[in-house]
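Consider the single chain below, provided in structure tokens and representing the form predicted on its own.
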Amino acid sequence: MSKKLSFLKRAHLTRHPMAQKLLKIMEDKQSNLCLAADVASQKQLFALADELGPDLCMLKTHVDILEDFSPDFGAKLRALADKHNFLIFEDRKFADIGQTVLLQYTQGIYRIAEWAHIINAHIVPGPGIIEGLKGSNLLLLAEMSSSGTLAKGAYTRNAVAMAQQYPETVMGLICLHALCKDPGIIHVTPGVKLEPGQDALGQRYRTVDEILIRNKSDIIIVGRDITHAKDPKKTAGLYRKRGWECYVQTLG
């Protein structure tokens, strides 16, 4: 099996701004776990971030699906993040022509631009949404979790594509496994649980050790598994230890 560099030596290959803080922070707290912060409300919300924050890489947010959103969200959950050293990852999933995309960024009620230091986008439309969206941290749909997906073959090898022609945009691909070795973009997977499994909307789950082990990824997004435990910061701990025991395995 081939071994992978570490994030520290990654974080001084890559350009990238952000890619190179979130590798040095996954380095620092020996995480590669994003939470998926999946809720409705703020007060949830910011309760998981304070609580679950040292555990963290990233927290995805899905900020239009709160019902309570109010002007001071972004800096609410800024202050968090920074108390805990993670990184925001506003799952928007941008999907429009690049003139829309950037106001959708930047203008209307939540201002992401302000605040989540990360976003993604489908490459749909093609290369005029990383046009449109120059400036921000960008992680492309390469490949999806769900059952039934047509984010795979050419649609996979094009984001990949893209993500290599705009470096200065492009962080990282949210994926199933690693697509390319170029070491400034981050592998980013969802759909991950301790144990295998599919729900009854056809997200796919597959383990923590054949996403970083045998698929080579580089962070684990787990949701529901840690939001709806029992005791959600002994589960994330549990998550995070394996995570870092497994990529500790590929290294070289």
Second form
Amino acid sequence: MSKKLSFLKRAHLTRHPMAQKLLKIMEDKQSNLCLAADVASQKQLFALADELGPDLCMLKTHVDILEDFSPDFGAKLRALADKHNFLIFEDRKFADIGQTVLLQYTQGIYRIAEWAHIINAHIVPGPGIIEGLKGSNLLLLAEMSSSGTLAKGAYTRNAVAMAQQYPETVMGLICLHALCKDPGIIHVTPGVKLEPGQDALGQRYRTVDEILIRNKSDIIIVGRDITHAKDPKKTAGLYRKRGWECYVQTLG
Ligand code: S5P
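Structure of the form predicted together with ligand S5P, given the form predicted on its own:
Once more the chain from above appears, this time first in line as the rest of the complex follows.
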């Protein structure tokens, strides 16, 4: 079984500043856990960020799910990110032509560019979407966790090739498996539960061990299994611990 490079080594090998920053946070906090904080109110989101922040390398938002968004949202979440040393990943899944995604990223009510450290995009429009988001820190969707996804085969290979063509912008992939060995491409995987299974709307869940050991991904994104748990703090701690143990095993 081929061994992985440590996050710290990769931080030294990549020139992408945000990839370096994330890899160092992972090493420092011994965490490859990203929380999907899909909640309806700022209060709930900030409470999760403050309580679980010490366990996280990233906190993933869907800002358009919030029912009470206000312009001070970004500054408040950034303060919690600074306090607990995690990065904010706005899961906007941009999917339009370059000019439009640039406006969606920088303008409108959410002003994502002002507070999100990391964003993501689909590759279906072609490389213009990356050109439009130059200056951001981008994850490309190469695979999806949902059943029947069209993101596979040649589509996935094209996503990897596009990531490699834009190493100054792209710092990772949303995927189910490690797809390339570039140290600055961080593999981030959603669809995670302690037990495998699926939800009623096509989401498919794999275990931490399958994703990090068998599939060699780097980061697990966990949503409802933590946010809907009886004790979210304790559950996040379990995921952080298991995620780190799996990572250590892959180093050999
Ligand atoms: O392929 C994907 C990509 C993403 S970013 N599948 C996903 O589920 N996601 C996101 O991960 C999704 O939008 C949600 O925020 C999170 C999974 O949440 P869970 O509650 O199912 O763990």
